[in-house]
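Single chain ahead, written as structure tokens, the form predicted on its own.
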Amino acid sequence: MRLDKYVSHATTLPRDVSKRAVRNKRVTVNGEMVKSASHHVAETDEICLDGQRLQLPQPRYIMLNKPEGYVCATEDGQHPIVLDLLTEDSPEGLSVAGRLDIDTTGLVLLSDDGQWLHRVISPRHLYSKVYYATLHEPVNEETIAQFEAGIMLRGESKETAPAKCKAMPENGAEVILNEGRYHQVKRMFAACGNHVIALHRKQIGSVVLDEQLAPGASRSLTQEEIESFQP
């Protein structure tokens, strides 16, 4: 990485008043006084600014219970979006992995790293999700089969993927998808005569929503949550 580019990301200076303060002797790689902006360093260097030691800022991970209400977007000029409910971290840079309605509840991922997200999302990873659906009528062994079998919805050229769907109490339902299209679980419920009241996702992959957290509440991923996405 060049040495202007290093200190505008560690600082959040603009670009042309950081190439200054290299040019201006206020900036040393391990050390030594560097007066070329274009100098490449690693980020295992030691730069300091004015002797005050530079350090790029670490991605972030994020898993949210939304609640009802809210809709998984950076801005929204009708409905209020997720990254208002970060109280304790700066929503800038942030972007969700996935969506989910603004009826629906639970499990949302935010990051700034572009390739973590992508892999979250991506279907040729085949991260498994889990929603648990109460429904107008019971779950029955017809569902059961048509969910596992594969279901064309309407204006669909393809039918979904085998999925699973397992009753619950009280016209419950556990339903298990590898994919992601629009409205998914809604739409094959109602191909199956079927009306989703109420859905919330509990998982992503291995990584299951928090049961400390509030609606609207947040916290960091541990390191082995990030690590289950890696490649």
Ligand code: URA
Given for the second form:
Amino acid sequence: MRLDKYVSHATTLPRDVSKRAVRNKRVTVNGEMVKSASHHVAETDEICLDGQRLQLPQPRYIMLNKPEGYVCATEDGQHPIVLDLLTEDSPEGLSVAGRLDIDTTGLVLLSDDGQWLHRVISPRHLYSKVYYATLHEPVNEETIAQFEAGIMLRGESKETAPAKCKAMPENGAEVILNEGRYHQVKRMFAACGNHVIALHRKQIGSVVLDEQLAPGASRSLTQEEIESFQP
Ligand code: URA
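Switching conditions: you have the form predicted on its own, so give me the form predicted together with uracil.
Then the entire complex follows, led off by the chain already shown.
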């Protein structure tokens, strides 16, 4: 990366100001004064501005326990957005990996690392998503078989991929999907003659929603959780 670009990224100074700082001998690379803004630097180099070590901002990886009433978007004229819930200094640049409906609760992953976000949702990797649904009617054997066999949803040309549906107490169901179509869980149950009253996402891939997180709370992902989404 060019030296002036590094300085801009690390400080948020505009590029022309960074260039001038280099020309005015305010910047050192590994202790040496460098006057060329186009000088190439590596992330491992020690870059200082006015004697202060600069550091490139690190990508952020966050899990959020989404409450009802928030939309998974970066802006919305009508409803509050999930970014409003973050305690981060600046949620700028963060995006959601795999949206939930406004009335769905549970695990949402956010990052400003575009490649990582892509890996989380890419059909190539097939990271399964686990949901807990509360239904109008108890799950029957036919529904379990239909989920397993694939369902042709209204307006679509391809059946859903085989999914797991397990009956749980009090009209509950645990659902495991390997894809992410629009309103998929609700539409699958509707196609089986049932109705989803409440929906909660518990897990994406091997990342499980932290039980310590109250609705609306968030935390950074651990290194292990980040790396569980393999390139
Ligand atoms: N399926 C749905 O119907 N809604 C969601 O929010 C997620 C999956």
